[in-house]
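A lone chain, given as structure tokens: the form predicted on its own.
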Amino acid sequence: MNTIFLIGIAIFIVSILLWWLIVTTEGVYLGRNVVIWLYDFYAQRYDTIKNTQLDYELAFTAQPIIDRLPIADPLVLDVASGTGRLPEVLLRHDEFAGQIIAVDLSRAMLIVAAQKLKSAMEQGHVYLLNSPAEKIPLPDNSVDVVTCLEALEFMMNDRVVLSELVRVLRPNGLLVITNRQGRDRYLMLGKVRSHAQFRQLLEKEFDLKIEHVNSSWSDIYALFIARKNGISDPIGTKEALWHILRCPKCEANALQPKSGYAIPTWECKHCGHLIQQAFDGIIDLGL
């Protein structure tokens, strides 16, 4: 009887541990490949699980960004874009006429995004890149707005990611990001800071000015909007992505269209690395 009881206790403990490792913390303590695999696995059901409401997203995600833009056609980088939630809501806003570069490492999530954003992609309003957040293939100070929603705590090194987000953001550009809150944050050991600590990190370590904090943005996330110190002219919409895209291999700004391929292909004139846009519209960086 004692043996059966102990086995039952062991199974219970293992079940709780697996739930914490896979469901609650979305695999982050098991490594990047597990996180990507989980997002790939849930991709087709992700939007249903999130159950986001368009009116709410327009009012509390898109509008705070729109209100702070000096131009109607900004160049936006959405990191950890997933199924394209932010690009979709921005493009639905009547006052937005910009261009969005959406980056994610889960190709299955980007496939869902491509299905939803097909028309916008064909018109050049959105580009989907399969790329890591730790190595964004854009030059310094090259975009007007950088967003990263509900994702920072699932990165392997959030400081490296934040450094990249700030690097590509132009002086006086906007960083829109979330910080975990609520009881669940205590289960993200070493991955989540208090709002005061997060504010200090952004202001002191990354030299940003906090303009807006909405702790009612969702039950488990607060929305932070910060501005990069300095002054620069708005970037605005670019006609073609390769005008600003940096080679992910040698980091040179030397991409040129390459003929002779069935799908759109660009070659780095500096190192010869090829970047291709697959038939589903996703640009694979070949890393």
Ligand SMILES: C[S@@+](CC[C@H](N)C(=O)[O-])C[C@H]1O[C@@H](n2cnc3c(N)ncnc32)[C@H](O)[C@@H]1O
Second form
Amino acid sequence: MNTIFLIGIAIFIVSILLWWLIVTTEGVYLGRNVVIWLYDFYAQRYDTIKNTQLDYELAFTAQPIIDRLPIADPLVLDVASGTGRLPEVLLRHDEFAGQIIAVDLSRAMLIVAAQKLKSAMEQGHVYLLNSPAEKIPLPDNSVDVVTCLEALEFMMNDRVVLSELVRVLRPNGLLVITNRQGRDRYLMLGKVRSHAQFRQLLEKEFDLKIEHVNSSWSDIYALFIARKNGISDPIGTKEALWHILRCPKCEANALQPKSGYAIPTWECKHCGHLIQQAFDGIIDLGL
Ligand SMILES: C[S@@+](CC[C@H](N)C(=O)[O-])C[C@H]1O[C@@H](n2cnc3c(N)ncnc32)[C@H](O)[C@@H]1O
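For comparison with the form predicted on its own, produce the structure of the form predicted together with the ligand.
Up next: the whole complex, starting with the chain shown before.
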């Protein structure tokens, strides 16, 4: 009897632990591969679970960004873009005429994004890159806006990711990022900061100036908009991605279109690395 009771308790504890590791914290304590594997697994259901409302997103996500832009056609980088929520809402906004580079490491999430953004991709308004947030294949100071929604707490090292986001952002450009809130955040030990700590991190360590905080943005996230210190001219929309894309292998700005392949292919003139755009439109960095 005692043994059966103890086995029951053990199964209960292990189940709670597994639930916490896999469902509540989405694999973040098990490593990046597990996080991405879980997003690959949930990708087809992600939008149904999230159920974001376009009118709300236009008013409270796109509008505060657009209000702060000096030009209508900025170059935007959306990191951990998932199923393309941010590109979708920006492209639906009447006052937005820019270009978006969306990166995510979950290919299955990007496949859903590609289905929704097919025509915008064909017109060169949005590019989807299968790439990690920890190593963004863009030069320093090369985009007008960097966004990273509902993702920072799932990164193995948020400081490494924040340095990348700030590195590629031009001086005077905007960083749009969420910080987790609500009771759930106490379950993500060591992964979530209070808003005051997050503000301090952005201002003191990354030299950003916070312009907007919306703590009613969602039940579990506050939206922060911060500006990178310094002055620079707006970047604006570029003709083609490979003009700005950096080789993910050797980091040289030396990509050139390469003929002779069935799918669009670029070669790094410096190290010979190949990057290809698959039939579904997603650009695989080949690493
Ligand atoms: C909660 S979803 C947010 C997606 C989207 N930004 C949104 O607001 O709907 C988190 C995303 O982060 C991505 N992700 C997690 N770790 C990543 C990493 N190290 N590099 C790139 N993407 C990552 C996941 O694949 C997933 O698509």
